[in-house]
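This document opens with one chain alone, in structure tokens, the form predicted on its own.
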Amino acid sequence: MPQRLTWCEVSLGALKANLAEFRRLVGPSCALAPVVKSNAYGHGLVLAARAFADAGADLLCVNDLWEASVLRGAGLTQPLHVLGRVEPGQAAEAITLDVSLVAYDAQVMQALDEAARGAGRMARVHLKLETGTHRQGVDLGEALLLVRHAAGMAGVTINAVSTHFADVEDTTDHTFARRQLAAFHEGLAMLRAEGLPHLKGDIANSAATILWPEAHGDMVRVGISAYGMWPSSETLVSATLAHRDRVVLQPALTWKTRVAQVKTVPAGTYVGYGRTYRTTHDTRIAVLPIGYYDGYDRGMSNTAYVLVRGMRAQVRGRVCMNMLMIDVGDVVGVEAGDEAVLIGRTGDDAVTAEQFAGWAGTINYEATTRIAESVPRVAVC
């Protein structure tokens, strides 16, 4: 395979340390389910899944059956749970892949029952209960009807009920999230009373896992923080106020490229498309072979910084599809072939995913997830 000009280094040690930290938080009796959907939040689906499996994850959460098939094809036998939509026509594939899945309509349940009975197996279902986010899921009345409907199915077992917080990581005022938690516990109790006394419950994402032991339930779905990032600054503030800020998270991803060219641009001349930057003095410019195709947001034109030889170099001009330019006038000795760090640490400085996201006007989730899958993920210690 040809050597790529940009790549991500993903620390296996950091991924495993983060999972160990969450095991410490939730204890041995709560199922720990790191979320590896969307290319493991940009960290590499198979790479991250193997690291979490090796570190003792009880199951792995994916978004769809395609991700599940990739992991099965890579040899992972770890229990898999599908968080996103599964169509009735995919029921047989779900059974073959041996996944548990979220369901919230009778047609899917019926298709799963037929496929499971035909294969001599059992479909494992988590009902999705609506508590205030209004994405996928059903209200309590519909959930009760689904439980009664499934009671006559020999191929389906409802073994859990889940929901999702709307804003637990977005604010330090958790009034709404507390109402969701109460509604979930009420709904879980009523569903258990429908002949499912051993029905399990899972509601906690990264923020709730960190902040609220009472939300851990039977399983936690840890997403962004499994990769060493706080869900938000508000979550960090809330953790500090609750004396739960001693959680140690280790960012796992470093995104790198190499300097392609260094040139001196005369004073008073323009850099890049649209002539959005004009030099005020003779300026040393380095060209990097990376752009918005690779996931480096065009909105960071003339705003972001890149680390070269341990020093910050500002992006000059517009980010192009496949390249961008940085000012290396204050960086001594830069030459073609030098590493440039887009996200991560080098020397005494770091560009965090949070800083990167701030320059792009988004969140750390999107900053790492949008790094193109064509960019290789390389496992490092």
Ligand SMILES: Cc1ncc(COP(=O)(O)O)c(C=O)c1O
The other form holds:
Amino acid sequence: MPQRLTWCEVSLGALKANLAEFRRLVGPSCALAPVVKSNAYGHGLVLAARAFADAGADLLCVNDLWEASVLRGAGLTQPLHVLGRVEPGQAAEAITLDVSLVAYDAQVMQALDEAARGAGRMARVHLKLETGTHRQGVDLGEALLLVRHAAGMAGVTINAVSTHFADVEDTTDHTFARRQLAAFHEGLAMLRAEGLPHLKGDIANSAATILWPEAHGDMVRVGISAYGMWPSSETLVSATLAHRDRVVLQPALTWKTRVAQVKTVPAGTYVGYGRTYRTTHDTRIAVLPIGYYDGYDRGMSNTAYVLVRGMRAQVRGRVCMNMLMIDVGDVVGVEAGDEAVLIGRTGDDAVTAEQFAGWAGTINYEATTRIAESVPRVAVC
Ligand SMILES: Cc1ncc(COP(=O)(O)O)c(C=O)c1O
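What would you give as the form predicted in complex with the named molecule, now that the form predicted on its own is on the page?
Up next: the whole complex, starting with the chain shown before.
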């Protein structure tokens, strides 16, 4: 393998510690289902899935069957749960991959029934209930019809009802989320009364798992915080105000590259495409072999900081497709080959995913997820 110019170091210790923290919060009888979709929020699908499985995850949540097939191909035998869309034409693959899945329409259930019966298996479905997000799911009336419909299907078992919060992490006012939780509990009770007394329920994402023990239900789907990031500052504030047990999260990802070149430039020198930056004093510019192709947002041009030799060096000029430039005039001794940290800690300073996201005008979820899959993820302790 040729040496790569940029890579992410993913701390197995942090992933495991975060999972242990969530186990402490939910207790032994609630299923802990870390979400590894979207390349494990940028942390590497197989790497993170293995780490969570080793740390005692009960299930792993993926978005689609492609992710499930990658995990099965890598030898993971743990229960997998598909959160996103599965088409009727993918029913046979879902059965072969032995996943449980979210479903909310009769055609998919019908196709799963046929595929499962053909294979001598049972399709395991979490019925998705609409409670206010208006993404996937059906309202209670339709859910009741689907339950009655599925009662005649020998190949389908509805194991659980699930729903997803629309507005739990974006605010400290949880009136709407509380309403969703109440609607979910009401729906769960009515569906249980429809001849499914053992029906389970899952609603909680990271924020709800941290904030509300009463939302844990039978399974929590923890994404962002399993990687050591808070869902938002509002969630941190809400947890503090509610005097929740202090939850300690360890960010698992450090994104690095190496300085390609250092040049001395006089005051008045333009840097980069469009000449958007002009030096105000004699300084030194370091070139980093990384750009927006790798997931370093062009919106961070002239804005973000990178850590080199433990110091902050500002991005100067526009972020290019495969390069960016930083001002290292105040950082002593920088030379080609030095490590530069784009996200993560070095010495006593850190660029957090939240800072990085703020510079890019987005959220930590998108910042780490957007790191290109071509950037290698390397497991570290
Ligand atoms: C259905 C579903 N459940 C759970 C999660 C995890 O949410 P979080 O990353 O906020 O924990 C997601 C993430 O997008 C989701 O789509």
